[in-house]
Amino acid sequence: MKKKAKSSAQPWWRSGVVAALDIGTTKICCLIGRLTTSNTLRIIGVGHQSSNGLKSGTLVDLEAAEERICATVDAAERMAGERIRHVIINVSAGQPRSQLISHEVAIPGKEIGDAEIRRLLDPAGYAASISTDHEILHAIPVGYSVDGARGVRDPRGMFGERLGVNLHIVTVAAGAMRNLANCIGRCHLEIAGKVLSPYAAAIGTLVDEEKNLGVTLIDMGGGTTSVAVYFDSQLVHTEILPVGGNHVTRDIARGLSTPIPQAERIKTLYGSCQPSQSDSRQMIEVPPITDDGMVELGTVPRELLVRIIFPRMEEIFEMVRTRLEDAGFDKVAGRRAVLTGGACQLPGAVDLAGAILQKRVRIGRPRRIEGLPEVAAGPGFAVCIGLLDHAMTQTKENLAQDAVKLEPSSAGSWSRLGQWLRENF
């Protein structure tokens, strides 16, 4: 059991140390980073464990998940030489829902400032459109309007009668969030922030030009495949499908009648989404399932393995295409797609995705960060890198706000009173 860290009265970001915790169906990863004097991020701790207690991203065994999370965080803390109290976590459970809503507030002839933006984005104004059994995970402005004129990127400094916004709202089931928070709390950690898994993967892998032109990110994990759609540099849609690399492994285990650990090994070493001319000649050793402990290796042609893998991978990409079409984002997302996550590394996955989605596809690897070991530089760690990026952005913003608050005001209390009156009347 993880020892309880000493509580600190200061906000979590002021230490300059941030921690990201990726809780997945097949693996749990913890990265600890420190803000350097040059205002960049350096990795100082890494923890990585196989997952337990989760199915398709959802908690099914609280104690098993708690044990693996504690072991992962402890490993990262030992490497970093730091005890952490707060973590940024990913969310893939709770049946996430993605919706775009429009919302307006009256601003009778006033100059639009921060106070008007805060009032517009206050959840109380649009909470009626959210299901009562769901809670808001993200509320992302994707465009403002002033007196009906749309396409405004930043309305501050403008004048008008009505200020509007298009919001991308992501909600998750409140019960699932309580279970996740309970599990994190049992590890004596506090949640500093929550990020939807595909959003975190997009932060970790996409480049600005892709976001601007429109792109679909597909994060292929062990238990889920999640989708994030960007248009005009904004996240406009998300999906999470309850199917992933584990389903391919189980198909292999059933088709070849071999234990699941051996099926995973065979998939990793010999698996492919596309057939080749040599498949019928290449033989693969397959350990059978036995009850006497004796292992008698059999052999099958690689062609059989490919015939097992291909239908499941084809199904996953067809499900992604169907969900995008149903939501109306198949064309909005442009002609580019990025695959990331551990399950995307099967040979032929890029070509298969491109053929089904009718897009140009690349593998998305997380950006290089100082101190990041090579083992954590692959697509399987995109979500954790994205979480750490998100945490560092929050840290820099909060530290900047702290600096502004500490600046002495030359005008004294009368200036502060005048500012308060302008913002509220």
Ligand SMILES: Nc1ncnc2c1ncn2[C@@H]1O[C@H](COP(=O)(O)OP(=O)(O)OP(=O)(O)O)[C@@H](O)[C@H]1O
Contents of the next structure:
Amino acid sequence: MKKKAKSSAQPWWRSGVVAALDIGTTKICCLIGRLTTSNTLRIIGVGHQSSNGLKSGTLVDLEAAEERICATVDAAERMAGERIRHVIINVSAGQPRSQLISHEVAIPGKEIGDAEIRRLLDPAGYAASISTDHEILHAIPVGYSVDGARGVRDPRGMFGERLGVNLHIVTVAAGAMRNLANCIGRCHLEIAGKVLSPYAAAIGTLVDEEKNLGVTLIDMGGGTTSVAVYFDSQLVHTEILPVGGNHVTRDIARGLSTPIPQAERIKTLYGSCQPSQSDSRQMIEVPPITDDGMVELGTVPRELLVRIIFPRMEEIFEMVRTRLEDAGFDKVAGRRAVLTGGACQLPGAVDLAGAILQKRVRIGRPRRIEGLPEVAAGPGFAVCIGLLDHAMTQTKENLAQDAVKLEPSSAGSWSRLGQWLRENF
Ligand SMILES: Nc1ncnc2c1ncn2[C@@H]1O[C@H](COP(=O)(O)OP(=O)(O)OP(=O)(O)O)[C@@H](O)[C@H]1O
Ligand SMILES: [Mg+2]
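Given the form predicted on its own, corresponding form predicted together with the named molecule:
Time for the whole complex; same chain goes first.
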């Protein structure tokens, strides 16, 4: 067994270099970014590999996952020309749960300041509401109250006897988090932060106006479909469903009797969840699996492919609708939905989601960041960009708090980036 990475003395954000690692069911992606002296983010390293050892976002084979993670990070490091020790990672495993908690502390007659808010938000104060086998991943204040008067956005400067908060808590099974930490540690990396996958995708794609009006983000990955609901600019609810694009591929493989890799290719080339009149005339070549294991070509009408894909996509969106209804967040979250993740690229997904969820739907492409290669600009990279964005925000806050200025970075990484892009894209 490999040794764990040693803790480094310097805080992870001090160098202004941050790394994001999206460990997905079908792909692993690592982005390394540098905060420039003009306070903007620039991508200096990209690594991207197919995944292994995960099922529906959960680690099932530690060694297989470790090997792919190491290779992905290594590729990003080679492009960046520097080693990283800390990564911000996504979380989809551990049966994440969203719960809203109301919590109050006494502040006898005091002016409310940062110290009172820190005391209010101290997890020790509401730990009893969290089940013992779960740990807190996010604790997001969605509104304060002073002496029972709700709807206070920022209580600092106010006076009262009781300060209260409504917290959106996301918890995950502690065992699953230990497995993840173990796997990352075996790659000689330390976890600098963890973000629930749909929350990261939301950070990477949503605009402020959408969050303000209320929006539902749906990240459709290979093994999971995850949901983040925003209301009044705050993340108020999350869901993770163990179903995604790989289920569509498996349906095609079964329905057309073709191997999984061929089914995947057929899906991305000809797949759709929107029937059209020409589907019955368009013939698709399908390599079926024959009895003796040999592969020979046949043809089927595209109509058959669409008839296989449609019910699975319909089922996924109906599951999302049901979960949101059960949690009471179907109407609250406004009339808009944003789709991210590789599986939302299936033609017709936007219209189907719109019809089932009764919302205006768009595809969420990650926000443009200097140095981001075109290959990482699609909706499948929303989570990784969101992780990097989150890490950058934290870095800026920490640097500002400590009044630390960054050293101007060497020009070396720029020329390396140019050469790497020419060689790889
Ligand atoms: N052009 C496309 N059309 C349809 N589906 C696509 C396309 N490109 C990728 N996919 C599907 O997207 C899925 C992978 O999406 P993504 O990369 O977001 O998943 P992941 O992050 O690895 O998995 P998860 O988030 O579930 O752990 C696969 O099922 C793949 O077949
Ligand atoms: Mg994903």
